[in-house]
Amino acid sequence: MENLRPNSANPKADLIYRRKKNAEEMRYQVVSFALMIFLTLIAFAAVHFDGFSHWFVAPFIMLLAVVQVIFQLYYFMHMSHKGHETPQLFLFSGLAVALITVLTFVTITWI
């Protein structure tokens, strides 16, 4: 029975393990890319279709943009991997500061 753990004493088993993990990662990236292209086409179709009001289209496109950002961070920026806790902390802290700032200015302007 082969040892499939990485960094093992058996270089052949290590190569098999890395190929398997790389193939799995590539499959996730291709599926994610296809979903992002599909979401982009949906956004273009929503703008092109005259039956939707701009009050629906603008928030809908923003929602699709948020979904695409999540896909890009999770799959293309490898945030799903172990060892990326510090960049995640800084990223989400910056996002929290940005959201609080926008909420503050919207509250000041509209009230």
Given for the second form:
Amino acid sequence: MENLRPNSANPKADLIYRRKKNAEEMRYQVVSFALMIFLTLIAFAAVHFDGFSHWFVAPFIMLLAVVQVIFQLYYFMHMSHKGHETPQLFLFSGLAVALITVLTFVTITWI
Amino acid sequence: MSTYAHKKSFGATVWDYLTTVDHKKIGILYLIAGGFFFLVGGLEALFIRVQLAVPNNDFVSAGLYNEILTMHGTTMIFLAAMPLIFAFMNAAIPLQIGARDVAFPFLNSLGFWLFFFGGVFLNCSWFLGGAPDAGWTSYASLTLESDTHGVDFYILGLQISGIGTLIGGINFLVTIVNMRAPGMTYMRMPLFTWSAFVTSALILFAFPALTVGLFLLMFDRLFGGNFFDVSAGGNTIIWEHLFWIFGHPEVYILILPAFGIFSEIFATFSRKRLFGYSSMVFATVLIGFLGFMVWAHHMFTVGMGPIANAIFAVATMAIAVPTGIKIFNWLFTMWGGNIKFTTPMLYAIAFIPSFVAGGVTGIMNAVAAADYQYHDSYFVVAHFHYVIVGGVVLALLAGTHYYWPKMFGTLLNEALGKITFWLFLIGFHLTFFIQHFLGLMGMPRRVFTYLPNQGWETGNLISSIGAFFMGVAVIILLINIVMTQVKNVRVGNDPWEDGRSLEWAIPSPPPFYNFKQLPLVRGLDPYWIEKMEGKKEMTPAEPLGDIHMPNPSFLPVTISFGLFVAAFGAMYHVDDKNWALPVLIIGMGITLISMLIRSVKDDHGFHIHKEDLENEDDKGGRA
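I've shown you the form predicted alone. Could you give me the structure of the form predicted together with the partner chain?
Then the entire complex follows, led off by the chain already shown.
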């Protein structure tokens, strides 16, 4: 009978599980990589196409950039995995502070 | 293996400290360097008070007064208070969390040397054509108009030492997240560790704003930029925003570790668990967070409009809530405690009313409409000296007495310590209390002299007399230090007898690997728990094994020295001096080559073998 327990001392014990996990991980990476290329193409197309006003294009590209950052963090830098809670806390609290500061500048403090 | 038995030559000791990556020795380096700059800044403060003691005084000229005033503020904040905070963080944090060193010992050393060379560079300005004279805030309109190289020394010196601080902050974040001993959960960390953790996060988020601001100012001054030059389409207000986005968190970077040190002292000498531990942690984090939402209260009179002023006024007042939580928790810690009036405890008790006074005037300043009256008057000077001296400096003096045995293995003389305390406390209130009223009577800050018959003479004279009380107090502290070290009476693990956290479970000073076996932490105040169960030492959490230690390195000194040299080149380049560019290139070369050596040379550290640890007598460094 095959031993599938991950805490076994035998390094080959959970080989099947790890192989499956790695294949799954690779699939996510390839899919998100393809999506990122696609999003970049859309961004270029949006600028190239004359029909859109720049009031639409600029925020649209920024939105695409945000999506790309999320892909980058979660799929390429493995923030979706367990054990990344502290980096997430710091990342998001830093982001919150920075966004509130920017929001303050564009709404009330600029003279 | 008797590490202390043989005497090392003086040269060997110096080399040891130049190359050390041990957090305890780096803490001592921070203490010495920060203490030196504290004396320099204190001397500048005395010059200010001598000049202002009587009306129409001509002790110093107007220009020199501006330089002294600028350097007093800059030195005290960046070169004295921050390094001294880092001194105690280095000395205590790894011990408190049960770690053998910080996460990145090499970077720890690099952080110190960057700060040191930045500070030396800034102070070189005294001998090279004049110190900065645009105030410690160095507002861009003044900076861009300054004729001497003084403000360039400020920009480049703070840039270099700022990198050091940023490195130090990140190092402590990683250390506290990753290197806690088994059982040391976040909610079992001593409050000094908690405050150091939040402070490091504030450094991480606040210092980039200063770095950006200094870079923009550097481009304007040295490379023909126009970020702040209004006549060329720039905006001088941007500097104020960038400076205070950094500057307000900066004052919390200073005060939070002070709160931490006092929390340790209150619990230790009341011989009671800290009252409301979890609310203390909550308040610390909340103060850290709110610290980023209030920077514009330094700029109420700039003309941002009523909406911005109102929002920032309310946000500022909100900070009084977590601070109040802390004050009440300290009072309740003492309530019913078995209080021992040691020197650190005297400082802690005196801190409460002093700091509350500073907090109350802070709320007064936060009322935007009233601030139009207080702004740029001595009232503001009195306010921030009450929070910085009444909070941070009292904590640093208390910490010096409290942690001295753990850092040096000797106990400072209590009698002299109490004399220092009383002289300093009386001098402090004498100097700054009267300044509230001078401010309300209309005396503006940053003036080099004033005319007689405005009702300011008595107040200024009293203030100057108080400053000399503080000066005498510091001299007595120095005498105390020298006497104690000459007598060299060694103390045991727990010289205060009521130590609660892990650092008091190991020898003073600890062996260079801190813990022979990592301790098992069974709750808040782990050493106290063991003592209450009749044990003399911590329960080990691991079997005795080889200990991995980092190698010492001289590279942090050369990396920092290279930037020091390069800064001279960058600064004199604008004068078309033909040696400036080569100096800049040589300096950057020293830094980059040192970094390259660090990158390509494998340095795996060394192991202390199990057998050597077993042979050592059992007094040393058991869990």
